[in-house]
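So this first bit is one chain, no partners, the form predicted alone, shown in structure tokens.
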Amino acid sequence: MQALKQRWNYLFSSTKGLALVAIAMISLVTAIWGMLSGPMVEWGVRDVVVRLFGMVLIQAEREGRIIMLYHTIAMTVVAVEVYFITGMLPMKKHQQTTINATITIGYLTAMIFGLLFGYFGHNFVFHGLFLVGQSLVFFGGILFAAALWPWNKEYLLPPESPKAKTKKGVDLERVAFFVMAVATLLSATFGAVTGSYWGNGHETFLGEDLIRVPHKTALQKAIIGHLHIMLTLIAVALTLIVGNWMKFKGIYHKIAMPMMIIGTIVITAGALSVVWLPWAHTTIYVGSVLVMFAALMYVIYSWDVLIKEGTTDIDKPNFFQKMTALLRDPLKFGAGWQMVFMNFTVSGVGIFMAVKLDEIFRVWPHRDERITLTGHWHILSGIIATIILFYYADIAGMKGKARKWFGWIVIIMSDLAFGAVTVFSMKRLFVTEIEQQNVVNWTMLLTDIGLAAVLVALAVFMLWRLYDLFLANGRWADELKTERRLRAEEEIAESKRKLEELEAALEEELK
């Protein structure tokens, strides 16, 4: 019983344990629900899975099921990022505990009952519990934003700090985290208000199905804006997380943080104003440029750090020595590389589509433009997932050959899949419909191979962590002890600070 209690404490009270549970839940859902689409339909696997689990799949309800599935996964990803942030930024321990507990109960409730409602018959008690879970996640977000308040004097930076700050010492990185959290709450509210009109002026749809509809309702535009901004804010949060991971500082940090703060505000305002303003997309482009520029500053800084760390024993390293140093750690290199690669498969494609929309893409058949948009969002989501895996694998203690194999498999094979999807989605630029089959065949084959390899690597990684949980003195035990020690040290430091403040107040009173 004591052994079970210790493992429970690890999984649901430590940062690494909470992240492990959430990633495991996403992996499980991806493994099962991934069998319902793609080549699994052609191979007959979908039918086997549906019968095995007793799923109820009515074609007319497909859009609603997909929306439910995406929301459960997205909220779990948000939970993972919240765990990372509460674990890396200074805050009161009771705040961290309350936030993590609220988010955890919320996403698990929403995921379990949301999927039960969407795929196993429509018991509306389950739908109600799905909404309860979402509400708890939102409430956890409010607590999270309050804990991040950057103007608290406890979190001011000293004058000698190399990080971006105001004249009064306010940490601009913490401001960026705070702005991201508030923007996420606003954007979630935007989606929730629209969702409250379901069946009363608003019907279920997928965003890519409305691209050729000339007149969209305000509620449809609101959902489109909600889709745009939520994934963007998840990416913003992740950029800040990996920046903290790499100890982002110096001149690049001082340039990046104001850009990230302003960019987040502008892009959020643009996405939410899609409902009312015809030029809202221009605002989104401006905000996107600022955010992407901040990410570029991180990439330059992180790669420079990796090169310097890997060539400390070389007086004048040449190009090949610098490249060897840069590539020696695929996890830390991969976080920046995936951001760079994103420009070729997501950002570049998106900008090209915007510039040539009427000239090229609206001339295509609707199906081809729809494929491009669907691929656009899925690739961005996939890149975000790989960066999360890089960070978690690092804090989970993956080292040596396992670290290199895992890192390079995820980088190479995911990029192979995302690149193939990009070529597939843009194939109409260089091949006619009647001659496209060869392109379709090999791009789909490469996509399947790449994604399968990434999923196998993830499965092996998760099995390693599962095996470790069965060991009496496994890595999990050391991680739990370390986190408890750090918490105790932080609590002692906080008690000393409060005592010093009390003594100073008493001295002032006596004077």
Second form
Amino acid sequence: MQALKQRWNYLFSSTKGLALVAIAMISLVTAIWGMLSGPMVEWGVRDVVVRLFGMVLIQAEREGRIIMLYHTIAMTVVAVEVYFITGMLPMKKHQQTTINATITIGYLTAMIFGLLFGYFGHNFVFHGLFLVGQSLVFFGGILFAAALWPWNKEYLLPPESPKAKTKKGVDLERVAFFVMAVATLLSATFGAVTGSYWGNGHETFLGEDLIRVPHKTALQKAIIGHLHIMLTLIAVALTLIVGNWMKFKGIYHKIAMPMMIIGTIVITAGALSVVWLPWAHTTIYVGSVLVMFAALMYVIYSWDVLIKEGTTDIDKPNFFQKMTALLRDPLKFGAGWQMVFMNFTVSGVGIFMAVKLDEIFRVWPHRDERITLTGHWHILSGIIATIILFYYADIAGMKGKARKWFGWIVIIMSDLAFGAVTVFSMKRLFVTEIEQQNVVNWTMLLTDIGLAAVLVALAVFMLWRLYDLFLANGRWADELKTERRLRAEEEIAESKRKLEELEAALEEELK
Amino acid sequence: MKRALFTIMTLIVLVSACAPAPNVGAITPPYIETGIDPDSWVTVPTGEFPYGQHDHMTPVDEYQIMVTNVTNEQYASFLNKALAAGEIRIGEVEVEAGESVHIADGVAGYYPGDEFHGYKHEEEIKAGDKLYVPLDEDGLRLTYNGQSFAAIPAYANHPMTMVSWFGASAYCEFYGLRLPSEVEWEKAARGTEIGEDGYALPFPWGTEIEANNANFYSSFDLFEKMFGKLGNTTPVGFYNGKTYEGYETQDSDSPYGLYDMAGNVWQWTGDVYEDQHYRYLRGGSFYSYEVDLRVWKNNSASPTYYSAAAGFRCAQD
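Output block for the form predicted in complex with its partner chain, input the form predicted alone:
In what comes next, the whole complex appears, and the chain from above leads the way.
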């Protein structure tokens, strides 16, 4: 019983345990639900899965089901990011506990009942519980934003701090986290308000199906704004997380943080104003440039650090020594590299599409344009997932050869898959429908190989952590002990600080 | 040794999986008689039907619609008659697509143009000669000997493809017919019944799709077995319950008896909507995944668009 209790404590009260549970849940959902589409349909796997689990897949409900699935995964990704942030930023311990607990119950409720509602018959009690789960995540988000409040005296940075700060010492990185949290809450509200019209004037749709409709309703525009900005904000949060991981500081940090803050505000305002303003896209472009420039600062900084750390023993390192240093840790290199790679497969494609929309993409049939859009955001989601995995693998203690194999498999094979998807989605630029068979075959094969390799690497990682849980003194026990020790030390420090404050106040009174 | 073996095996898998696939345009399949008459029509009675994914009850007046798509043979016959009547010309024609204009060799005819409002992304469809069918591109199943057109025999009863919206509309108008509207097309495809699951039919034949219901991507039909996963068109009315060369089909007509209302080729519809130049296509094609064969799904393209996977059928009041 004690053994179970300890493991429960690890999984549901420590940052690493909570992240492990959430990533395992996403892996499980991806493994099962991934068998309902793509080549799995051709191979007959979908039919077996549907029969095995007793899924009810009504054709007219497909779009709604997919939206439920996206939401359950997105909620869990948000939870993982929140765990990382509450674990890495200074914060009162009771706040961390309350936020993590609320979000955990929230995402699990949303995931379990959302999927039950979407895929196992429409029991509206499940739908209600799905909404309860999402509401809890939202409530957790409010607590999270409050806990991040950067103008709190105890979070001010000392004058000698090399991080971006105001004259009064306000930590601009914390401001960026705070702005991201508030923007996320606002954007979630946008989706929730529109969702409340579901069945009451608003009907389920996938955004990519509406792109050519000239007169979209306000509710449709609100959903389109919502889905774009939520994914963007998840990416913003992750950029800030990996920045903190790499101890982002100095001049690049001082340039990046104001840009990230302003960029997040502008891009959120732009995405949400799509409902009212015909020129909202211009605002989005401005915000995107700022956010992407901030990310570029991070990449330059992190690669510079990796090179310097890897060449400390060499007086004047040459190019190859620098490259070796840069590439020696695929997890830390990968976080920046995937952001760079994103420019080829997501941002670059997006900009090209925007510039050539009427000249090229709107000449194609809608189905071909649609493929470019779905390819584009699936790749962005995939890239976000790989960066999360890099960070988690690092804090989960992956070292040595396992770290190298895992890191390089994820980088190379995911990029192979994303590159192949990009070629597939843009194939009409260089091949006609009747000549496309070879391109389709090759790109699909490379995509499948790439994704399968990444999923196998993830599965091995998860199984390793599962096996570890069965060990009496496994890695999990050390992680729990370390986290408890750190928490106790922080609480002691906090208590001491409070005591000093009280003593000072008392002295003041006695004067 | 093990590493070398692994590398060799991987290469073998890659190479075997990606052996050069035949170009659909260069394929000549065997002629297959389906027994479905492409000249046959059905009447769809006046009444409401559940329209779109969300089953909005929509009234439609009585109309008639072709049981099958227009075949290559029928289109060749039209071109010969239209040529004799001086309603079409053969030669170079300007094709406006997006912001560019290119010259194509093909069959062209006059179109009076659309109302233009200059709305965002809207392109002006001006009056003038429009390309019906390109003559120098792969995928066309017609031949032209300098005097008359003929269907390639093996493809005579396959749906006419590589035809623009202008070419489809011109065919129908030549015979005093018209392209069906999107609403008419969908009613003919799914009928009026609401099923036990509370929804109208997602497919013309029922609620689920199996590989031998229709010609779609990776459906392993007779022609995919011959020519690879992306397949080819099937003769009109192919999925009628018959067995062809050992390949068994299910009878997959719609409640009104129309064939190929899901898969095989996208079908042009006649609506010209305000503030956009796009024309809409319905039904999915042999390139489509099964989800795009659901009756409410549509595709859109410029009226100048033509494809080896797009055809049409006509309707009349």
